Amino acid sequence: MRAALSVLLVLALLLATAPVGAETFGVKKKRPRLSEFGNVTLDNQSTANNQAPVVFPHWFHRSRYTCRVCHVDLGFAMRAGATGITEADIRAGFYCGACHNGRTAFAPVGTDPDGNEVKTCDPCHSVGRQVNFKHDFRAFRRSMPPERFGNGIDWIEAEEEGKVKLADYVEGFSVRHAELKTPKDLELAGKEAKMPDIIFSHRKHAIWNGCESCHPDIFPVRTGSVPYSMQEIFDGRWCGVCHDKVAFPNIDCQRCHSKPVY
């Protein structure tokens, strides 16, 4: 008993004398499973209506559509839950309902053999449920070029090799414009000593995002007009709006800090 009290006293002294903020040092975030990286849980109204929250699998949708078509043409916010989508919106053909209409993808409601209305809830409202999904991530992952982090998929290489063919148009929502000239790659000087500078490829980002996803809401149009730090990116700003959430995580340093060092 006396030994146990001594241990507790030592622990209490260590906690009392630890520097402010030390509890955050050395804490490694748990990496999500490959199949779950980028998934978004939506629960604006589900739990309140005694329904399981929705899990949106980014890996499946990004294998078929550009980011731009959803986050620009269909109007999805870049932050989970910020759009406030309702079932009535989807049934009316907006947001998810632009594709989940019974033609392009399964509809939120269908009919049974007797003509009665049947809700198709499980594929979306899947939190805490054992759902047999039609599309298997593991089989898809094995067919794609590998990458170290995120989903374990090199999405850019997959697109360039034609292994994913991205649709960039949804009838009734998308508007066709003349293509803009793609700006050249940018070299951005890193602030960390001995860290290679960043090469930002407008071409690679434009394939998936277009210009509207980033400018001007996330980045000003003029290069270098607003300085930002790596910590801000880790905190979900600037590049961190997508990277670490859906695009490859920020721990994959060489994907950005890629300027050759001589």
Partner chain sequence: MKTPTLPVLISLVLTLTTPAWAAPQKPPAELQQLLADCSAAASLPAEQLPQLAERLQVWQQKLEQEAGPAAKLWRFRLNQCRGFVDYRLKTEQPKSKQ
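For clarity, a rigid core is taken as the largest C-alpha set superposing within 1.5 Å between two forms. Positions refer to the first chain, counted from 1. Keep in mind that what you see is a predicted model, and the values were worked out from it rather than measured. First, how it differs from the form predicted together with its partner chain.
Relative to the superposed rigid core, Val221 undergoes a CA displacement of at least 2 Å between the two forms.
Switch from the form predicted alone to the form predicted together with its partner chain and give that structure.
Coming up is the bare chain, nothing alongside it.
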């Protein structure tokens, strides 16, 4: 009896003191599947027009193009729905229609060999639909260098190994220019005790994203002039605009806090 009472007492004490030391910030979110990491659902007008909303698979597009091509040259805003794309825009050859034109990629409306009109709506308007996609994520991932989080693909290594070749030009939209002066990588002091400092690959970010994707909308400040916290990043500000949504997630600490400590 006494033993049982002691166990109960210890349990009660454990439960009462559990929040102490377990203090953390943010809300634990369910992680998406590897194949769905980076997917963006777009529903500007689809539901209103009795169409399934669009799922944009970032993984496939980023395996072929730099972020810059779409988010600068083609005019896609960084926030889902902010661009206000309409089907008329796409049919006029803009936005998705810059590539989905029947030449570079499938067009939403095409013709079969007999000249009949064929609509290809499902690969894009795929929310709630069983679609057999032409490009299989699992097969693609197996050929790529692995990573723990995100899509489960180390995209930087994939590019370095030549397994993905990212185009930075779309005919009719991009402008050929001399190679840009690439910025130097930065060392940023971490604020968390016992966390290594950050090595920010400014060069890689500039090549993939272009300068204007981040400055001034995401980073309107001179390096180090405004301290920002991990809480803000987890809440989707600063680095969190891309990291956790499309780029590797913020729980992969050592990807950024990477300065050797000895």
